[in-house]
Every structure is written in C-alpha cells, then in structure tokens.
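Single chain ahead, by itself, as structure tokens, in the form predicted on its own.
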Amino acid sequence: MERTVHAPARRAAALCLCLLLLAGCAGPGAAQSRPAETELFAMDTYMHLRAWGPEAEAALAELSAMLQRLDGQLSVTDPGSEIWAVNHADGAPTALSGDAFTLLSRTLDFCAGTRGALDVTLYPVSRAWGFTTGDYRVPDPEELARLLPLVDCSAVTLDADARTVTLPPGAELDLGAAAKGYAGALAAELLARRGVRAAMLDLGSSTICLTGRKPDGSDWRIAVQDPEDPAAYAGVIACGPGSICTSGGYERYFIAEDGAVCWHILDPSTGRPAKAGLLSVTVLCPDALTGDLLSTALFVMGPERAADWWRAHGGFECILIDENRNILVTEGAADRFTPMGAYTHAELTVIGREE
C-alpha cells in the first residue's frame, strides 16, 4: 500500500516557519508601524496577508474577497466552478468570466512555448495518481497509455469574441499551477489602487508576493525551504517588490509500494512524476503568474534546460536545488541568496549568460 504524506499539514508548517523568519527580520521601522493582517483558506492552501498603510485594512478585506471569488471560479474539484463546467461540457463550448478566460489564455500561450514541460490538460493523468482527490495510487502503464493522448494543450480552442473555451471529448483542464500566481498579479494591481506601498502576501508559501520594500526601507528576506527537511531552510533571499514562486516534489507526494517517491509534479510527456534532476525551483519574477508557471515548467525541464530557458528568455532569476543537494543560481540572484542550514557548505554554481 502507498504511504501518504499529508501535504496540507506540511505546507502549513512551512508557512508558519517562513512567517516567523520574516517577523524576525522585520527591523525597527516595521515595529513602529503595525501591519494589517488576515488569514484565510483558499485554493487548497492557507494564506497569510500583511499590508502597511492607511488603506491596508480595507485593501486586505477586498483582496480576501477576491481570492475567495477566484477560488470559486477556478477550482477543478468544486462542482460550482467555471473550470468544473468546462471539464464536464462533453466537448461543447463553455462561457467563462473575464478572469478565467484571461488566465486560461495566458497560461495556454505559456504552455505552448515550453515544448511540453507544462500542460494544463494534464488533469486526467493527475487525477489517476490521486493528487487532486487524495486517493493516491500508481496507475498501471495501460491506464497511462489511455490517458496521455488527452494531454494536449494545443487542442484547446478559445473564442475571444464569445469568451468561450472548447475541449476535445475526455480532455480536462487544471489551472492549479497558475491560479495563485494570477491571484498575486491581480493583488499587486489592487494594492497599487489602494495606495498600499508595503505588503507581503503569502499565498501558501509556494507563492509569495511583495509590494514595495519593508516599512523601514530595507529588503524583504524570504526563506527557501530545504526540500528534504520541512523544518529547515536551504537559504534566504533578499529582495524588493515582485514575486517569489517555488515548486518542489516535497509539496505533495506519497511513497509507493516499491519505496519510490511519487510527487505531484508530473511530466506531461510521460504522465509520471518529473524526475529531471531537481528537488526544488524558486523563481524571482516581477509578475506572479509568470513566476508560478515558470517554477513548475523549470522543475520538469531539469537544470540544463532550465538554464537554457533563462538564457533565452530572461526577465526572471531562479534558484535551483538539484538531486545531489547542489545549488544553482542565475547571476542576477547570486548576490541576493545566502545558503544556510544543511546547504551552508553546498556546492553553489552561478549560471551565467554564456554557457
């Protein structure tokens, strides 16, 4: 029998640890200005929102309502959601709200550029492994062979005028790799409208969005979890406004009968857990949606393809931890990342623009 690791509890623990680290690094300026704070459960995770300023409390109330609304629209398991309606339309066009259509359109464009590293039509395969239901199991090869032909984001048809989406019969969408990032991008716009100049939004520890700098004017310091020890850190990033998005096999996994670790990040080309040599990927990016999508795609790509993607596209920085516990950091983040814990003396390689 497979042994289940309860991912929500692990994520909650990681969230608390990250918040403790941030509180410990708050500085004297932050102490003079207490933040507005709120917590909520949305998008299958616990979120902790903090903001400073006269409009902070009202902004967080508006933001909390927005997160709950998006959760209701984008959930793959809620029978009342728009994505559920798309997945059960039997190939008929389905109308979407503006947010759902925009998110799906942007995500499909991104998927098309990854050459198979990310595909939002992977849901039938992910469900077969039990990662969306909690009924964990290893699908047999014949089952995967039947499901893999359904994984093809190029077969999704969007009609921008009618704002509809059409899937081939049997195909299903899952926007889990993008929903929190999209919420973070909308949150940045909302906070700007409200005049909030400093905010830290922890949308479940894997997606952290920062507005401005800390109230004392210093950099934020965000912990990167040790992918092999949920109670420890691999390092700390000093950063300004933007997003920090992390994907790792430790977030949700189970142990198969043969002792294999089966994590939730699947390779769309095989339908099996992505084992390309990485344990975690952390992306620093101005746009949270791009950061969320990148962290998953780069994990599937593996270290060499991830480095090549960064060189070819730019616009972000990343920290990769490989299966040998080595750290690879793109040159733009090298002076902002400090290894710690078990990684204090790990081999650290700076990825440069030239190979």
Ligand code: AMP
The other form holds:
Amino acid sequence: MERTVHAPARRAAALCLCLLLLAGCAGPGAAQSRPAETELFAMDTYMHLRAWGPEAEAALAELSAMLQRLDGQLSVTDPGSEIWAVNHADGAPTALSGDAFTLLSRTLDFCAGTRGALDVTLYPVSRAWGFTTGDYRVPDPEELARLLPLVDCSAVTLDADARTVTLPPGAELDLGAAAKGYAGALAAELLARRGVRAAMLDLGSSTICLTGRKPDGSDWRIAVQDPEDPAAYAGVIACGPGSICTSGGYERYFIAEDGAVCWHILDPSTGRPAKAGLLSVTVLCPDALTGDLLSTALFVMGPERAADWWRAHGGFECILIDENRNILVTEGAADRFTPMGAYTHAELTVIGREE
Ligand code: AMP
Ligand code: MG
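Form predicted on its own done, so how does the form predicted in complex with adenosine monophosphate look?
To see the whole picture, the full complex is given below, headed by that same chain.
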C-alpha cells in the first residue's frame, strides 16, 4: 500500500500578486483612476478586490461582507455552515438559505449533464485523500470501493417549496468546484447594482471576475499559470468583462510514496485523481458560476471530451494545457492568448467548430 511521504499544499498568495501586476495598472491617466482595493481571506484562499469609480469603496466593503457570509454558509469544514448541517443530517431534510439552495440546485443540474465528470457528492472520497484537512494519504482500494457508492448526485433530493435538501445516509456534499464561481457571479451583480463600471476581483487566482474594461479603455490582461512552475506563467489572455476560471492539479496536491502526484481534482468514477491528460484548464465565460463548474468538469473530461463539450454547448472559450505541454485553445480565444515563459514555443492547437 502507498503511504504519503510529502505533502506540499501551496497557497496562491504569491501568484496573486504577480498576476495583479500583469493584469494591473491603468496606464496613462492611472493616477486619476486609482482603484479602491481590499484584501481578505475567504473560501480557503486570499482574495484581492479592486474597483474604480465613486462607488468603488462602498461596493468593495459590501462585497467583502458578502464573500465572508458565503464562506460561512458554504464551507465544508466549518461546523457552523449550512453545508456542514446538510452533511451531518443523517438522511433528514435540511433547510437552506436562498444562496445555498440556488447554488446547489444549479450545480446539481450541471453535474447531471456531465455524465459523471462532476459530482457534488464527492466529499466522502476527497476527505479520505485528506484534501480538505491537509492530512494527505492514499486510500486503499477497499476503502475507495466502500466510499464510491456514496458518490451519486442523482440521489440528492431538493424540495424547492420547502427549500430543503435531503441526502442518503452517509452521503456528503462539497461545493468546492463551484463556490467561488457563485461568489463571483453574485459579485458581478452587486457591482452592477452599485454602478461600478470597472473592477477586477481576484477570488484566489483560480477565479478572476472582470467588470467593464480597464479605466484606460484597454483589455484586461490575465496571466495563466505555468502548471509545472508556480513562479512562472504559461501565457497571458487579453479579455473584456466576464470571468476567467482555472482548474489545475498544481493548486493542491501531494506526492505519494511511489512518486505519484495526487491532486485534488478527482474522477468520480474511480475516486482517484483525474488523469485524463490535462494539467490545467482555463475557462473564459460571462457567468463565473458556469466558468467555475466548467473548468473543473473539463479537467476531469480530458482534451477530447472537453473539445466535444465546447462544440456541443458553446457559450465559453477555454485554454487547455496538456501533459505533453501542448496548449489547446478554442477558436474564440486563439487571438486573445499569447504563450510565454517555457510555453513561448509550445505547440498551440486551435480547437475549431468542426472536428
Ligand atoms: P476547482 O478549483 O474549481 O477546480 O475545484 C476543485 C475542488 O472541487 C476540489 O478541491 C474539491 O473540493 C472539488 N472537486 C474535485 N473533484 C471534483 C469532481 N470531480 N466533482 C465535483 N467536485 C470536485
Ligand atoms: Mg471549479
């Protein structure tokens, strides 16, 4: 049996800073459009919020409070959260707030369409690997075989009138693949309500939400991390308003005794780290929740299924980095993505509408 000998779990703080530099300054006239800025720790990550304009300061204060509130509701490890209550209800219906119910309902609908790539009931398995506690280990096959039957999002029952959720005994939810995206979608609504016309919200590097354009009218520039070097970038994307969500094995992983890299994105069909040929997936999508769901799901699907999904559904663009260091870009993002660093000369494959 494998045993864990090494367990690095990296935080995104350093990367955030560099990313902000790339995404950053407003260029000529920047002094007059200095942004309001806030930093906070929520959803297990450092967040950095920037907004421009007269309403910016008040909007960011409201936004920070909202992010902390959502964290308290959706955390899988906080005994005061709604998700904790659901996971400890032992088969009884549990009432949810409007936000938790909406997020769960949208996530379940999405999971159902992914043919097993995304499953919100994966928690018993990811806990066995230690991904939420940091107590990393490789579960043995018997343990996985015992836990896998609990992973079945079709067994979750929602009652929209009573706004309750009921799980089979032993089943547990984990909204980790979607919570930051939902927060980003709510944040975009809040900023629009407040009349903020330019904002860049870094909800922990893997979820970036952009409102409007940079105050000088130019595109935002968002870096994509080199999945094999936390200090480097694989490229930069020029983008307008919307969300940029990235899922990558490098975000949380440990090395098992046999040298296998074990990361936090799992394949629900095996209960093991999803190794479908990708190192990272970056999704550009108007809606941050959809982008967050998609980036995790496409990572599990692998390059061929991801390309098929894009052709069939559309509504987003993506940049895939595969395990051979090739970069695949859907055609709508091809002109906006510039490889850099170790990827400057990487083979860049454009995914077109026709197969
Ligand atoms: P993300 O960073 O958005 O890709 O989300 C990763 C998080 O989603 C993990 O830390 C787990 O909490 C959760 N997760 C991992 N694999 C899956 C999966 N196949 N389906 C649903 N949630 C997952
Ligand atoms: Mg996600």
